[in-house]
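As a starting point, one isolated chain is supplied in structure tokens, in the form predicted on its own.
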Amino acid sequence: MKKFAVIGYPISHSKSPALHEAGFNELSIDAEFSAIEVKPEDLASWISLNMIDYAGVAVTIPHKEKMVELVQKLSPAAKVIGAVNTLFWEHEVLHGTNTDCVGVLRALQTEVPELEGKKVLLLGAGGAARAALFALQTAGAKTVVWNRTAEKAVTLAEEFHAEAAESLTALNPDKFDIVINSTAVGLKEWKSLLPEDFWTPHHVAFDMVYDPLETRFLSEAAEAGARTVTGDQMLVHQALEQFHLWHDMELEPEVMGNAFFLADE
């Protein structure tokens, strides 16, 4: 039986598990997926002592970026996005890559399919929001983005040759189509980096966080007609196409769809 893992600290609130053995029992796969704590300052004796032991596994918070210099070959978005959220063994050689980009890029694209030339607003300036402005450029979309510290903004917009808002406040909404908050505002609570009256028919909103499903961001842009994109469209997607690399095999999305539901009963 294979092993697989996903590693954080803490993890008692990993889907990942749930994902991936949905995605064992649908193609009678024989595997076994775990959720294991590992603290920060253990994650380097880990990896030496217990990856040997694992087909793959998934990285999470707060071990990203940290997993960057622990792997012996990155995959070109890891590179550039500096964080590692999945790791694969190949001819003996270990792997680090980032599938939180593919699942940012497929997430949107259940509702906006086209990306190119589609104006964008990202808020925040953190590791998810370099997933987001990696694979928001890899489809051709114009970002602008907006962070709290002003300078993480620029920094990250400059590293990009993207652009960089300063004051939300004189931001013109009609100017985007797209506005994601990569963010955790409005994780389990009733909060939004964005007036209510931000919001105009001709926005899509996609939400990162998905502890709740329905933000107060997402709210009140369905109020104003807007099209919204939650938070557990990108973490299935990003689940499947990590599933893709493992078992080379392919998995209809409403298989860990349903499962991520199902995980919280």
Ligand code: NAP
The other form holds:
Amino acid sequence: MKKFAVIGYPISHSKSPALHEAGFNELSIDAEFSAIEVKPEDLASWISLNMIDYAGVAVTIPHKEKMVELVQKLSPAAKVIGAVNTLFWEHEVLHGTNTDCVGVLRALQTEVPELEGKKVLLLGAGGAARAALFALQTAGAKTVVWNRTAEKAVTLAEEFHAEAAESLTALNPDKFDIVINSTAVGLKEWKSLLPEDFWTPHHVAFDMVYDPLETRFLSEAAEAGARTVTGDQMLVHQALEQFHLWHDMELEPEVMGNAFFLADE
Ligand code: NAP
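Switching from the form predicted on its own: structure of the form predicted in complex with the named molecule?
Below: every chain and molecule of the assembly, starting with the one above.
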């Protein structure tokens, strides 16, 4: 039986086992998927002692950035993003890649199939924002980045040939087709960084937060007639890309989509 796992700290919240096990059941794959708590100080030794037992490992907070130094081969996406969320073996060489960027792209494409030339406002400049910027840049979208800590938005925008915005209130909402929340605002709280009157029916709103799925950001956008993309779409699509890498098999998105909801029950 092949072994897979997700490693992080803490790890109890992870939906990765439920999503991947749903895929194993659907396609009758003889494999197991565990969630393993690995403290930051133990990461390097865990990889050198245990990785050999696993066909693939998903990497989550807070290990994604550190993992860049611990793999033998880095994909171009992981290199540019500066974070690894997926490990796999190829000819006994440990590869690290990043599927969060694929998750962002496919999630957005559920509402906007063609992103080329679209104008995007990206809130946040953390790890998830880096994956989003890489995806948006690759797809030919034009992005303006805003972040609470303004210097981080400026640095990120320079790196990805995007623009940085200093003040949210100075922005003209009509200049944007898509607005993405990649901050932690809205996570287990009823808050949005944007005022209610920002939204118009022209907008597509995408919130990466998935606890809760219906955030204030998305709720106010929908109220104004905007289309919305929920955070589970990104999570499911990044996991589907991992599944494809590890098993070389295609899985219907609904299989993991349903598992996302069942994992809460
Ligand atoms: P991160 O690297 O820690 O970055 C956090 C970001 O949130 C920073 O830009 C930070 O701004 C901002 N922020 C935090 N509290 C804020 C506040 N009160 N007001 C304004 N900005 C605030 O985290 P991350 O990995 O990028 O994750 C960010 C969010 O995306 C989390 O909610 C996470 O759950 C979600 N996420 C979802 C998926 C998915 O698959 N759906 C995947 C990855 C992440 P400063 O720089 O000013 O601190």
